[in-house]
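In the form predicted on its own, a lone chain appears below as structure tokens.
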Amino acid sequence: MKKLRIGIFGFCRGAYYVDHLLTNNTSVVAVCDKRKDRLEQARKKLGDTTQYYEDFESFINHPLDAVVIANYFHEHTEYAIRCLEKNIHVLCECISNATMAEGVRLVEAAEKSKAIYMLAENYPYMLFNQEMKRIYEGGSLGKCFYAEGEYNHNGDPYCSTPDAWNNIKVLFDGEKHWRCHLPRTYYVTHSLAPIMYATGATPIRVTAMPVYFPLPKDCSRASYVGEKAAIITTLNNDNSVFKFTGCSTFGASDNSYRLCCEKGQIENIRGTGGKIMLRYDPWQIPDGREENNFYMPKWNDPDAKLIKNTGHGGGDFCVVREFISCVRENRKPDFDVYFATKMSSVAILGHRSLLEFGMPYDLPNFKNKEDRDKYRNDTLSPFYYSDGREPTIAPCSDPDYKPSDRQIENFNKVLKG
């Protein structure tokens, strides 16, 4: 089987997919950054075969066959169109796009080319919510009507430790970086993938509420968001209700998802590692099950060894296998450009509602061109741009926020190191 071409975007998260495009058939031909350091690392983990690149125009022109675009978070969409302009099948991080325009133009792309387009979501692909979805599939449950997403990260604001201290200099360039910006709701993907993949609900309106509580007007972080998380619902089409968080700061970190059904209720335990709770009405207990079961599941998997072994619970090598499988077997991946899109649609609307704090905003159909003409033009963003644009809306709920002067000496201080 002749090996796929693969080019990389973007060395920071871009490198951890190398080993699992390695071990998937693949070579990895070419890497694009625009800084040195990392084309350095990249040519220490790869050698002098693949070819590395400053400039993205002299990057797509290698012969590629795929793509992963690993750049900045927020400004992933005009890559990936490129991509798919070259009809060169497109593995893209999240999100998908970072205003509503960008999310139309890309659809309108990923629809003309004969690429394929799927997004590198992976916590869906975690242990405990492949069988959050195998129990929910399997029918015991009956049907869902309500679910919980929680993907809690938190971090020490002071950078008291080395890790810490060392995360900010690897994970921010400045005050103007995207993290810095970064409204709670756009880092949606991580709550809300797993329950949609789980369940096969789509949003259909959204509103958010803001936590408000903003850092220590003495550590080390320049972050122009004053919440520690956004408390997002959706309304879907199948009438099930889903409540999310976007990337949120709550002390003791996890992630955590709920189903809650006809018959009973499925989570993953908090603080366990993992372990499953599955419960059914008493008058509702199928054979072999117990009221109230609690156990840790187990990879059922061809290639458990070296998914064991991968970053975010083994969904990186999953995300990289289903992404070659799809191109090699010209099929629809799940996480395709609708199902991205749609995901983008409540991370900006539901920023917007939390601004409002609350008010519902219906989710485009990005299959509909009425729904797609809607946003043709609406390019607002809360970021700023490696082209020197700025943001066009607020970041936080309350617009005045910014953070003191003693945080941004302090983080800068860790970033010269």
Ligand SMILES: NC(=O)c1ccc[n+]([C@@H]2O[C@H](COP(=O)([O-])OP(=O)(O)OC[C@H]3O[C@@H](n4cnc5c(N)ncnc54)[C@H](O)[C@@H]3O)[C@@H](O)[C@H]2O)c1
Second form
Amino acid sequence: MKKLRIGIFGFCRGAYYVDHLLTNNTSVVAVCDKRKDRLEQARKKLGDTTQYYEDFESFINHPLDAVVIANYFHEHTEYAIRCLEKNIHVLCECISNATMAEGVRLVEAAEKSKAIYMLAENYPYMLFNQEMKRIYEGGSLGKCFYAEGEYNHNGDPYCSTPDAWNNIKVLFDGEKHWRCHLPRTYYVTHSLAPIMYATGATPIRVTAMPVYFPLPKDCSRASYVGEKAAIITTLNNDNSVFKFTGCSTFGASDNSYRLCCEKGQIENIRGTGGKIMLRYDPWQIPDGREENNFYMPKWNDPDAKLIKNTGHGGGDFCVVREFISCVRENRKPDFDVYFATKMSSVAILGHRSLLEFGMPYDLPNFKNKEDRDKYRNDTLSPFYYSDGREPTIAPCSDPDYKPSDRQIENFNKVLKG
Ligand SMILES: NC(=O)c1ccc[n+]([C@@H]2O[C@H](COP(=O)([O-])OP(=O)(O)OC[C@H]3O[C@@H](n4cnc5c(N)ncnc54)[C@H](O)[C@@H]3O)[C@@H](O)[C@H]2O)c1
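Compare with the form predicted on its own: the form predicted together with the ligand:
Below is the entire complex, every chain and molecule, led by the chain shown above.
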């Protein structure tokens, strides 16, 4: 079988794709990053047969079958569109679009293109999330009425713990970096995608509340966001309701999901490394189960050995494998452009709701032209634009909130130290 020729755009998160791409019988033929140190890292890993580029235009002219887009969080869309226009398949990091207008343009580009667009959302492929989907689809729980998703990733605000999540030099490149301006609803895919994927429900209306507790004034983070979390709710197209956090920073990090259904509930238990709790009404217990079941799910997958040791609970490997097989089989991915832009709409309009302390917003259906036209010129963004323009909407529920001088000084000291 001919090896697909893959390019990686952005070699920070992008570096984590290399091994999975190689084990899935592809060649990484080109890497692009504007930072020379990251290109040097790539060269060390991939050698001299791969080509290295500092600018996207030269990179995209290299002969490529597919591109992994892993540049800045809020700048994926333009590059994804450029690939789709050239019929190059796209595996795009989260999120798909940071403005509503970009969402419209992305959908239209994907509809016109012969290439496949897939969002690289990895959390639904974690073992416990796959188990919840498997049990739900098995039917023993009946219809899901309500589901919860929590992506909770706390960081030491003083950066005194030497792990990756506290490594400011890896995570940021200055005060204008997207992570300093990231509203809590925007990093939504890891909490929302697993429950959308498991239940098949699609959000149609969103509200969000801020959990406003700013960081200590003397810490080493320069965040323009004072919230610890956004509590987001959606009404869905099947009358079910979701409640999820966006990205939260409560003490004791873990990710957790829960489906509440007609005959029982299933969830992963926080702090257990992925144990499942599956409970039924005493009068609706299926054969072979107890009323309360606690167990560690097992991979039932031909690639189990490979998957077990990969990042994000196996999710990173599964995303790449799914993308490559969609390309090879010319099959539509589950996390297609509509799934992806729906989640971005939740992120963007959820933030507007949060700024108005819970005002509900209807979510557009980008399959309809009327809905697209409504948002075609909506370019509001809480991030610095790629051409250097200032953000056009506040990132935080307190419009006057900004990091203290001390925080900025400490942040820059760690960044440059
Ligand atoms: N799914 C996951 O589990 C997961 C985990 C981490 C990051 N991510 C996502 O990966 C993306 C990147 O995040 P990150 O952690 O790598 O940090 P980052 O955004 O700081 O890194 C982006 C990289 O892209 C390069 N880059 C940016 N614009 C460029 C341009 N125009 N031309 C060339 N190079 C450019 C930067 O130099 C940098 O090396 C984000 O969307 C983030 O959400 C996803």
